[in-house]
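The chain below stands alone and is given in structure tokens; this is the form predicted on its own.
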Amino acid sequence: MSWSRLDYRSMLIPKRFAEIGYTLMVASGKGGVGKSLISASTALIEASRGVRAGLLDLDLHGPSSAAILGVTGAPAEGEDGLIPLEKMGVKVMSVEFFAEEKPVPVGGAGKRELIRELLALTDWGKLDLLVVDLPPGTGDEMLAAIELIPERRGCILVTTPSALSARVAFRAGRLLKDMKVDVLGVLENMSAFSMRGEEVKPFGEGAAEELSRRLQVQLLGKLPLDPEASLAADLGKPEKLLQTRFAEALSEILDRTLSLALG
């Protein structure tokens, strides 16, 4: 690849982001604490609202945003890039749209490379927001995506209640702290769900609070352990999962998080 293609594909990730308003990053310090969940739940529930939103999953090993939203098919190529899939007024953007349900044995330099191609080629358009499922863990992925992705940008740290997902959480958030990006806060998921009008909480309480202190950062707040919610997404039926405890909890967190960062 010759250096005049790198040199106007840097050139064109600025261009991109210009036309979006905030750009909302989805981390943790490990995979299966529901972090596409959260990711896609945030582009739908700020798209309900009227919010141009758009969601991209860098996750490139394990992509699954867009199948929460049911969307399946390949962009089309516009005149000024490749023009992201649209469900219920959601722009999405996923490796899994080029994969075919192949895995992506990329590594290193290759990881790098393809979120480079992504964040230049894909037209969004006009947004006032846009939501990246980063990869879980601080690997190649998600040092190329802070490093490549402008300003006007945040980042929402997801952990269960469990204390090993919090203290690999706790090396994710030092990670974006030291390249300069604007930790919102820490969000807990699958903190507790209702059993005959109790509140069980399986994998304990305190850790989350414990992380907060520690990266100094807010506590965002706890999303519950919602079997429909789960359900939807399995289905990719975002109309379902708007439906559910989980986006209500979510929507009400999001009102406080982002209220500032999209005015």
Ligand SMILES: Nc1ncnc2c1ncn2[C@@H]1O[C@H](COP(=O)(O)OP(=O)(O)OP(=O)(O)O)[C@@H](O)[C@H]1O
Contents of the next structure:
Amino acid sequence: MSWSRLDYRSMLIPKRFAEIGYTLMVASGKGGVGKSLISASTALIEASRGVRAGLLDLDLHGPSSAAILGVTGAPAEGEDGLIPLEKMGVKVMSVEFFAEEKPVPVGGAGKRELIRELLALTDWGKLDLLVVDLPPGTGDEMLAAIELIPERRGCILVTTPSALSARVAFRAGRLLKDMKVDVLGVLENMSAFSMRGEEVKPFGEGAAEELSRRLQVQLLGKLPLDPEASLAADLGKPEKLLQTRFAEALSEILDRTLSLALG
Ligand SMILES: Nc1ncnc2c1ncn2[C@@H]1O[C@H](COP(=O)(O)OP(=O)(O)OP(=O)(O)O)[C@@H](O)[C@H]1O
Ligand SMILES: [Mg+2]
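Given the form predicted on its own above, I would also like to look at the protein as it appears in the form predicted together with the named molecule.
Full assembly next; the chain just shown is listed first.
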């Protein structure tokens, strides 16, 4: 028997994930393209449809998805682990609940340990969908998630329409595919907004199409640049976020994208 099998977490993590129907990772490579807004909104939209949804923020240095849902506090210790906080039907776990406003000074192996601990200790109960908000880059957090969540998992790759964002996303997409993660497709965020009846595309167009072609995955759809969604996220008002054009567009895309995964 290898030493790692004696680690209690090696037994606990598979037990936790046996109760979770599907894990959706939200990745991009590039920072600031909307992963956290999309992760939080995905969990929220699915929960509003009666899906048992969870949201796990794995951005250890810049946790933000809990704040987008307006969730604060400290998880209670239950009989079987830490109980995630809950908002509008979404169970939420984030390092933010423990670190509060303090920085989290971990790197390399320390990050992986922290993630193992979080996955082992969180008692999600039964979930149909766990959304995982990843940090930018293709570093420890992504690698730990891929290693520790080996089954019934997939990934959405987020990019803006800019060529720069798509180029970075391509590398992340290649890595995910090489590591046998099912890349459900590319999701273009901040595509366009309307001004005096005209559609404005501030970041250009075509890069997401090219990205999905190069990776040989679907282009799942396009989300508008929507200041109301950003404002609702800043204020931590999920009920407002659900009513935005951004959420409406995402909802349609999720309908098509997750129907198979969620059965
Ligand atoms: N479609 C959109 N319309 C308007 N604002 C948006 C949209 N998508 C994201 N934003 C805003 O852009 C900012 C960055 O989004 P977000 O934090 O979700 O990106 P991220 O990819 O998670 O960033 P990081 O890489 O730092 O984790 C936030 O203020 C968010 O509210
Ligand atoms: Mg983020």
